[in-house]
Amino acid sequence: MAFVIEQIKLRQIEMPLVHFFQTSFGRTYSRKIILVEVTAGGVSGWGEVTAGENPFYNEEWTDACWPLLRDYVAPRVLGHEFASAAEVGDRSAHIRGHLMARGGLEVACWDLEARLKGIPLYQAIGGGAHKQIACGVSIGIQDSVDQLLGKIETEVNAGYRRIKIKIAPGWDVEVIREVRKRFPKILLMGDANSAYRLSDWQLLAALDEFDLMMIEQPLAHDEIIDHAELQAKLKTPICLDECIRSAHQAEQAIRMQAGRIINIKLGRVGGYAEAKRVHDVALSHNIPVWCGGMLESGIGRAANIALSTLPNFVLPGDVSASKRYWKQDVITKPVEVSSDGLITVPEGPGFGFEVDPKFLDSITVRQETIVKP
């Protein structure tokens, strides 16, 4: 179904996290998130820009995404007729980088198309292989090992099927040793967020004894060659995250044997169209994938659920319950996880949840409506 985007509304919200979240590059207490609402024929679609507050995960950050969307992406999309949301990314493809900003708008257009057709978002993107999503959790660096163990116990008791803990120099081997001692049988992985160098390979190799599912992105955010050398030294699979921004890079990494698993994040690759291409490349090489999280609101969380229905998402992802992060979410019915660690994929039109307009207005700190001159 062809559509013409008549209006784009940018909205920045601020929400405090229920508990701080710490990675190797800092601690986050609250989120500044840009939401994108696109309108055609009186119907709105929603997307979320997953960039962080600072340019630490990658080069994007919230305050920089706003002018990029307003001044460069929106003018190239407004008033243009699209046969499908799959064409939206091409309109801004000549803009170098800024994939999270561009991806937020692209995802909104997929949601719009699904709502115009009256079908679930997962169906619009060609998903549906999974009607329930297996859920894992990501636990940040804590103030003490005991605090970490307590959080893991809470999540295991809640039914989550995989535990990911953030690691960094000084918070790695001995911490994981204590976790394994307390929880010998859980599916466990470590996420380094690029905190190590190839010269640290012996330290990382020491993690082999703990039967981890994977070590996620141990080396630099833009590094593939060194990951290949490191993987050859490790028994534990390396999962690539930050360094995979396109299907082409995924193909290169797989060809070089730089990792055995890929984490796909919608924002990092610029939206659904490229995420599907990365998925397809990995599938063709028998490389499993899973969906990573970026502390999203319910809108971004729902988009991740739809993505996770593609067939090669065979490992538990970071798509967890709203209540793990937010006292109140921006959707009227929060994302919930069953006692056995599953999310049932919603069947309603679009991403399957309704936005809570009153609450959304209460946490909005700025907004701007863009129309074609």
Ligand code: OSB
Given for the second form:
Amino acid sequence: MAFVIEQIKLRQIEMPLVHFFQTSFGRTYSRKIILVEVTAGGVSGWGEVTAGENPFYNEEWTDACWPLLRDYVAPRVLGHEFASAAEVGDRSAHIRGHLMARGGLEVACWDLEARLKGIPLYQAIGGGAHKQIACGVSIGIQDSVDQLLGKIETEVNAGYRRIKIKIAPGWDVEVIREVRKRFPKILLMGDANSAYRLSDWQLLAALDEFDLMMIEQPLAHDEIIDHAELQAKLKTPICLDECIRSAHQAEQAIRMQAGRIINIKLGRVGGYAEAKRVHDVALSHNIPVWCGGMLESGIGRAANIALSTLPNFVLPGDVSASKRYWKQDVITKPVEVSSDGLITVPEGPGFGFEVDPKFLDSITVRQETIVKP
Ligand code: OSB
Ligand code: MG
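Given the form predicted alone above, I would also like to look at the protein as it appears in the form predicted together with 2-succinylbenzoate.
The next block holds the full complex; its first chain is the one shown before.
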């Protein structure tokens, strides 16, 4: 359905995490998140910029996304007639990178299109293969192994279908040995966020004995060839996260046999149009995918739920309940997970949850409304 964006509202919120989240590149206590609200004909669509507070996961960070959207993306999309949200990404394709900033706006346009049509977001993007999505959790590096074991127990008891733990040098083989001893049967995986080098291959091969579902992104964020060499030395499947920013890179990685599984993150690939292309490339090569997370608020979480309804999302993702991260979420009804580890995909228009405007205002640290000059 054609639409013309009349206004873009950027809003930065600050939300403390219930518990710190530590990866191989650092510890986060509180999130700084940019929300994008696009308006056409009195209807609003919402998207979330998934960049972190620092340029450590990739090169983007919250404070840099604001001027990028305001000064480079907004002027290209305001007042332009789009036949579909599928065209929005193309309007800023001349910008190198900055996919999370651009993706936040692109996702908002899909939500807008869905609301203009009066259909759920999952339908607008061509999903709907799953009515419920299978949930896993991502558990950060803890201060002690006991603390980690306690957290895993909590999540297993809550019904989550697979447990991912962050790993890093000094928090890897012996930690996973303890986890396996205590939980011999659970679906378990490790995520290194690029903490290792190919020369560490023997250490990573030592993880083969623990029957992990996969090791996520062991090597550098932009390294395909070394991942291929490493995969040839491991029994455990490699899952690529940081490396895959486009369908083209997915195709190359698959052809190189750099991994056997792909984690798709909406922001990392610049929104739904490219996420669907990555999904399709993977499907055509029989590579399963799952939906990654970036500690999103309810708005980004809802976008991930819609994405996860595409048919090749066959492994439990990192989409979990709001309460694991937030005391209060920005949506009136938080994202909830059933005792058997499923989220029921909402059927309401757009992303299917309602934004809580009062709460949102109370955590907003800056906002800016951009219209065509
Ligand atoms: O690599 O998947 C990752 C969080 C921040 C940055 C990178 C990653 C993560 C997670 C969290 O693992 C997943 C979630 O949102 O639950
Ligand atoms: Mg990851």
